[in-house]
Amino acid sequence: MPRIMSVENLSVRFASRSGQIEVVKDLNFDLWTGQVLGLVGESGSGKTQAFLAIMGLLARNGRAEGRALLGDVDLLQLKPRALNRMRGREIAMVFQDTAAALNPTLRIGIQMAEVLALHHAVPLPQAELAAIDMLDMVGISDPERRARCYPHELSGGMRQRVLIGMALMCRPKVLIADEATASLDATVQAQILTLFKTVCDRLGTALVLITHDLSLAASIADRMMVMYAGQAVEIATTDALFHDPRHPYTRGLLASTPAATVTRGKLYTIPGPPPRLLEGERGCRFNPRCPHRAAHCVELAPILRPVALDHQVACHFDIGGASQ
């Protein structure tokens, strides 16, 4: 498969009264055509900030370094006007809050058509017809009538489908879904995930599914990247991550995931709080909570290294074998 995107040494910092807060540190990964990458980790692990940086959507006190190559274009080096031309056309993002993402005063069809009209100078009547076709593609029944609706006239699941369709209007190479199913019930979640997989397979779009729910990501992801405190601690195929997790944090996440077959007993939790993320702190960021911690873990930060075919781990120890 052709490689679409390559992120190299991405770091994101925010200025604060306490100093520079390093919310993403030296992140490296690749995306390929039609691939689904599940990006998992607890809240505050840097998942969303990494991709807001790539999209040029950081808050004013944020600063990104490194490279985010989409083809041969480094998104982090683009001027605002050039980046605006890329967003929506080459790379798009679907957010969780459909109410905030859609304009309540415009009909659905117009909002979707404007994306195509803006990026490809398609006449609005023609773009509206394309919007109706896209509504049909994303599984909305009676698309002609729905295109004339306002956002408040649609259910939450339908609005999420509209956002997906809007993000796909220009057939982007990369689609980022940031907790895009978190507010939906389980049945609609499953429908949206199936939709993501089907559409990405059809268009060849690479999908990044950002979530804190490992089981949800595993349902469609080809590969998984686990983030902790702003760093990638494990990258592997979905099957390898679940059957042979090699990082203590990944194991903790898996152990703390509720099992449908277990109805009693206390759910496992990873002890201790996450770190403060101040720039310049040494050692492994997971070491205060790690059951395998040794003296050198406090002083030396582990690097992401291969431990098997298409399996990388950032840990000083080799804890391979089946999950406990």
Given for the second form:
Amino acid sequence: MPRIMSVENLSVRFASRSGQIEVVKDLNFDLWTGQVLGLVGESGSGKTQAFLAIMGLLARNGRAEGRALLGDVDLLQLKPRALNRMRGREIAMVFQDTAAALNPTLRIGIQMAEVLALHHAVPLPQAELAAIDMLDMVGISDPERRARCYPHELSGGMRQRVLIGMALMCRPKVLIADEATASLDATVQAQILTLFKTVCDRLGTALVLITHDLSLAASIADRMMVMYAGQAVEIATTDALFHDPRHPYTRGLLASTPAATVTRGKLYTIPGPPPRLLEGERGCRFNPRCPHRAAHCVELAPILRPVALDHQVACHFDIGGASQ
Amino acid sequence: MFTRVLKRIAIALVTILVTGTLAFILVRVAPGSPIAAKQLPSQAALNLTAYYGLDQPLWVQYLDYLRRVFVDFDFGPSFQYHGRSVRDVLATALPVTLTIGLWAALVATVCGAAIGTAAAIWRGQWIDHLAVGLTILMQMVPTFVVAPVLVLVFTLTLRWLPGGGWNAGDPAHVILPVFTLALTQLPNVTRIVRASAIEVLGSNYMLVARGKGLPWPLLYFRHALRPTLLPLVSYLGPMPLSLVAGMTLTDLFFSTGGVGTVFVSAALARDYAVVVTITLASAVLITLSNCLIDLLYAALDPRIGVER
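Following the display of the form predicted alone, present the structure of the form predicted together with the partner chain.
The next block holds the full complex; its first chain is the one shown before.
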């Protein structure tokens, strides 16, 4: 299976009053044709910022370093004009918060069609026909009428489908879905996940599913990446991650996921506050909250190392065995 | 939509009527009278009072005035300018005022929108600091200081422009009054557009639009322009009100002979008919512009309009 994208040593820093804040640190991962990568981690773990950096959409005080190779093009080195040729065509992103992600003053048909019109030099009216087809494909009934609607005339679920359809207009090689189903109710969520899976199978798109919901990621992801404090702490196949988690944080996450079958007892929570991200701090970023902490964890940052086939962990210990 | 327009028109008519009535009562209640101001012999004064119908009870005069205005579209004679009707007086003054007012509104809106947008795009850089600084300065300095300074610079020092007079609307004579008046509105427009543009440019949908790979002309003109202008449009409604207020000073200072000058001298001479008519005209202008703004708003923002 061909590799579409490989991200090497991606770091993202923000300048702030209290110094440089490193929200993403030395991130390394690959994306493969037609595969789904589930990216999980708590709020502020750098999931979104990593991909905003790859898309060249960081806030003004943000800086990205490293390489993000799409084919043999490094997205981080591209000039604005060249980057614009990639965004929306080769790599697209579906944002969270559907209410704010669509322009309130433009009809959704236009908003979808303009991507195609721009990248494939199709006249706008013709591109709108393609937009109607796409609305149909993402499961919106009566697409001709919906294309003429303004965003406020659609429900949240429909807007989410519109955003997904919009991202797919140019059949991108990489699709990033950032909490794309977070605001939807469970049945719509399931439909949209199915849609994602179909799209990946049909178009060979590599999907990155950013979420804080482990079970949701597990339902369609082929591989999982767990992020903590801007770093990847564990990368594994979904199977391996759930049945043989190696990082203390991953174990904590799994243990703190409520299960439908257990009705008694207190839900596990990871102790301690979320991390500070100031640059220049030594040691493992998870060490203050880690049950396995040892002296060298405070001094030395662990690097991501393979522990099994297609399974990498950033921890000094080898905590094997079954899940807690 | 149709009933909504009807309702608006009805409210507008009531507003105009109430404003006219209040102006009519207030100007009569004020001490002094147009006849007393002329200091005539007593018999002549009595004759004049009877001639203008000022000896009638107030409510008779009021009904009479209403009938003349709404039926004959006649605003009565001016007490101050002999042999001229209010219509004649305003026929010379109104074009002056409308010319200056419309140009000032245009200059303030266009320049303010441009400066505000530039400040938002280069937020936190020198353009922004300059724009914000100038805005605060302009807001602090009143018209009666701005006007002499402009005359000092452009008339007395540089000798580029005449410092007053109308001269049948010669462009050179129009420029200084227009800019003086525009400067009263410019800070507000700049502030509103800057704040709105900052919000729009930082919005999620602009991030999405950039993520689609749109080049800047499409980003700014297709995606950002309309939502940015919305708050400005709602400011354009009350703008004629402050323009009318600011106009009096510029008109007096530059001796352009517009409605402002006429209004002030009419108020001093207790020229009842002129005062009430100008007040009425302002009310009509402002309600009309508010109605227009409502319609424009509905056209710009699809979320407003048909459903209510």
